[in-house]
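First, one chain by itself: the form predicted on its own, in structure tokens.
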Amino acid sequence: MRYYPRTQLAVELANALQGKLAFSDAPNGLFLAAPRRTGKSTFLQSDLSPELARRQVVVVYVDLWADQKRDPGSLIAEAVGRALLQQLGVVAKATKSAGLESITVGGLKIDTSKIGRVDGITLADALRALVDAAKQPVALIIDEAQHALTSEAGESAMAALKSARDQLNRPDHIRLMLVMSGSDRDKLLRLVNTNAAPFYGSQIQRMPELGPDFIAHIAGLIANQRPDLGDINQATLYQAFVFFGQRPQFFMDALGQVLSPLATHDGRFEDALLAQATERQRGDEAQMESDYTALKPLEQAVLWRMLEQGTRFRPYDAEALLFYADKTGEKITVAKAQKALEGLRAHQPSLIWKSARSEYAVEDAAMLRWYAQRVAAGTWPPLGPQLDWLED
């Protein structure tokens, strides 16, 4: 698939980050939420980053989801360290080749391999050194930023970024731009929604998903390559795109299948695509139902409570324990609830997310949408086979 640029959105967000919009809080941090596989990371790397670079901003991008075995705090520090080495260029290379362990920038002695560690300079100092070395503003883009909250080092990194922002920025002079993206708004909220949150007071914004303009672009490509198809029904294409969760990869894969010379469907390709999208949606929902009904009764109750409460979920308070007891017909202790939570985390794939502060949330935001749809339709909870679970 040819890349679909979102140039205007990139321009608008870059203006906001630079403080050019009168009523935007983006200079204090831009927090973007969008479901997985809807084009968020592609936009950040292929649209927003080049637009900022065009404006003489040094862009540092790090994806905390790329290597989940690594501590997110280390990933952020290493990304800043690599950017600092690139800016220092010849000086840094000469230092390395001479076998020296550190370089000096603005009076700071820096070992880029120890940024953010106990025996190294702070992440805030490293960012200040990066801005000084570049002699240009710096934009730090952290994709799947909510993953930083899963470790103490990650939480410390977020606090250090807030400190660096406060040190480097003035209302009329933005030197450090922070962009935090996440595939789950509820998890990303934990960076901004309490007094203890590092970016308390900032707002989470929903990143616009691809829509009719994207479908028009795809329809144009199809028309150029397959003029024999005649007029293309863009409304049906868009409906199929929505059923695919507005996820371009799944949509384009299915489109390739129905347009293939080997396709066996009868009638218009748009209808065949819509049928595939409907089947995919049913399959996704069936998988979530299967995952839920296969859980032990207490695990179901805990997950139900989490889906219902969202960011207000407290696993062990009196109301939660009463809820679990009501759904299972048994008296539930804190120890039993804790065991159920661990079971949900151990599920493959994991059904819940846990922060370093022992906050819990549903792992896949799609399950929240599935739950809301079933509640609205009056079909919650799903009823599976009755299994006699033996408690260990």
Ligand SMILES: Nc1ncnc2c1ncn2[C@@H]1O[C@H](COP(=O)(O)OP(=O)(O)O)[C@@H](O)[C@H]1O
Given for the second form:
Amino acid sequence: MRYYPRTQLAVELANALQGKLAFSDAPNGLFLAAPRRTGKSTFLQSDLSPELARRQVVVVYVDLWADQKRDPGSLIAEAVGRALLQQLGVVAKATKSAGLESITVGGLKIDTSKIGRVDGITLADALRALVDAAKQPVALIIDEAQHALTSEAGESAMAALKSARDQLNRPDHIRLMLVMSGSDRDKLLRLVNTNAAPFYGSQIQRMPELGPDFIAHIAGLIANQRPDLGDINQATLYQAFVFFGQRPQFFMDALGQVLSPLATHDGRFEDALLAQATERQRGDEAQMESDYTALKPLEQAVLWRMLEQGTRFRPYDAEALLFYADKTGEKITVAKAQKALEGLRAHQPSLIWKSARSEYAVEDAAMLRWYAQRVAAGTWPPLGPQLDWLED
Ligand SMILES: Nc1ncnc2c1ncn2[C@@H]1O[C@H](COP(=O)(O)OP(=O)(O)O)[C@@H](O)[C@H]1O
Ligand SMILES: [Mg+2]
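Right, and the form predicted together with the named molecule of this protein, after the form predicted on its own?
Entire complex below, previous chain first.
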């Protein structure tokens, strides 16, 4: 078994989206954040989508990270276009009407060949047409939605979604449901937290991670397969899961190893698993440390400033320039800082995220936790072998 269904959570969120919960803002859009690899995409596709489909909702799912080379705006437009074509196909077949070159839905004439390349305005039209053609509500699920803010086309797609939502929905009749997920709460916040943000005023919710019920389920499976192991220590398994960052894939892989007939540990498999989890955590931190210390001094200083300032980070203000100068021992111009930022973006994998409005954030929120821990432990900044670069 690789997949643990989360039916209850899917039912709750579907209720919220349909406006069945008092005091829930979900009908205006549901924004869900949780770290990478904690099971968001799996949940959205394997639990939430089928639950909505059971309720006669047409589900359109698009993952903006699926192909990072593609513009997020056109990924959204294409997903809506595909769903529309499907619905129109149904309509066309039913009425044996003309081909799909152009078709009229809800008073709107649509050139189907163009939907894949629609700009923001026609995206809203396409959504309205989809709702009309389907004669059912539509749920648009955008996974890693923060990525939309990295391009202007993506930004205008978001604005179009909001306007389509406002036109289609009435408090007692929700026809367009929007679900946006993201791996980083701070980035997702930019969709909702300023006056100019497309979904200003909406709240970001933490998507619950897999928890003790998942571990109990796994323990049950182990007990079934390996009665020779006796009582299973679920508390230790859960602890290990937490050390693996509640990322099921790493947990399951390690579990496979410690339960393998070829495993070499002495003692209980739970303890061996916990040891692996601890090691993995150290490994992750060592990786961040070596990534950081391998950067040029100014890049380190810029990243440091970003980690320290969070959403308040302004790359070129006077204080930032002084900070860089202080850390590098050199006078730092805006041009130099700009070059360092570009270096951080070009780094493989990219260390920083940039929005279409030139807002910056660290790419991986795990780095923020690592930074906070080291500051608390008094071990920041990490001193790598590159320290002598400072004398360059
Ligand atoms: N409910 C689940 N039960 C078991 N394994 C899961 C579950 N959800 C996710 N996983 C595992 O975790 C991995 C990462 O999940 P994914 O949904 O891609 O996370 P995210 O979208 O948050 O990055 C998947 O490849 C899968 O192996
Ligand atoms: Mg995902």
